[in-house]
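One chain is shown next in structure tokens, namely the form predicted alone.
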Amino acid sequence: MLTELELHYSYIFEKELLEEISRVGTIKEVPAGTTIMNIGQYIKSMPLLIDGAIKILREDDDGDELLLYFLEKGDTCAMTMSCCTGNKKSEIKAVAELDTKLVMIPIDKMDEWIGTYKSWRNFVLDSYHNRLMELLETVDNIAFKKMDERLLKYLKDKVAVTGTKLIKSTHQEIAYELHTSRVVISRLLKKLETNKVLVLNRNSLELL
């Protein structure tokens, strides 16, 4: 574990903190599509991403979802931190976008390290700031962008996170994450294909 932590977090944390994380943390590996955290769940540990990607979603009373942002290697979720420190139920849903490896840190270490390690305190504050900026971007997209612009940004974000231009999602899955209907997504994807932005396949598409 220490070798992987040094690979992905040595530019953030000092050696002493990396060694302590390796002593108290546990490795968790989850395949793509696995729900890591559900709304209403109490959180017992905080994740640090070693490999893969996680999508963070909100859910309304009808069960419809909206994608908020992605977490990648070197990230953690500020909302998870908030729930950990306040012993509150999760307000978000976290699903593995790719096969993902995490280091799970006991919540009692969070406050202790904030007082002990400056790098950890800065990491926590930076995480809050970065996730807030991503949330504001999501709000701006919903409020000010047309659905075709939101769809194209969503597809580009997927490519950036997965590292491949082949997106293995159905029209219905994309519609869920953008909180719209499958009919709207299918129409807009067909338009993008006509404009040679992408190629549609069965249950997947490729961004050109």
Given for the second form:
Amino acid sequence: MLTELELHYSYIFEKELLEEISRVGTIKEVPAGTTIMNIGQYIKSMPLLIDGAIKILREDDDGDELLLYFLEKGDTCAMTMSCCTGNKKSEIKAVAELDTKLVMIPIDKMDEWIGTYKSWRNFVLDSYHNRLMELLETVDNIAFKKMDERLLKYLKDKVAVTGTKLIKSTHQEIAYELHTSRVVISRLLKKLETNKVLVLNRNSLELL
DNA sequence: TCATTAACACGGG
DNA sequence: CCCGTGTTAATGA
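Please show me the structure of the same protein in the form predicted in complex with the DNA, now that we have looked at it in the form predicted alone.
Let us now look at the entire complex, which starts with that chain.
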């Protein structure tokens, strides 16, 4: 496990911390599409992403979803950090976007390390900052941008996260994540296709 | 003006 | 047939 950790975290953490993580952490592998965390669940350990990607969603009372942001390798979940210290329930839903590999760290350790490792403390603070920035960006998108821009950003993010220009989603799935209707997505996608931005297929589409 | 909802036709698997 | 897709008409914000 140590070598996998070093691959993505050696620039951030000192050797002793990496070794300690590999001692107390456990590897968890989840296939794409798995719901890792649901709203209302209690959080018992903190994930560090080794490989893959996770999407973070907010859900309303009716079960309607809204994509907040993606987590990639080297990231961690800021919501977990704010929740687990107080043994609170999760406010968000996390779904594996790709096949994902995580290191799970017991929550009492993450508290302890804030005192003992400066690099850990910085990592935690940086993570908070990064998540907050991403959240602000999505708020901007929702508040100020039109659906066509939101859709384009969504597609570009998806391409960046998955590392392939082929997006395997139906119009309905995209509509759910952007919290709109399929009619709108179909229409906007069609417009993007005529503008030569992408190519439409059944069950998938490809950015150009 | 633009999103939503419902409804319908088309076509591929 | 079922599902994803494209399109339209009605309604509302």
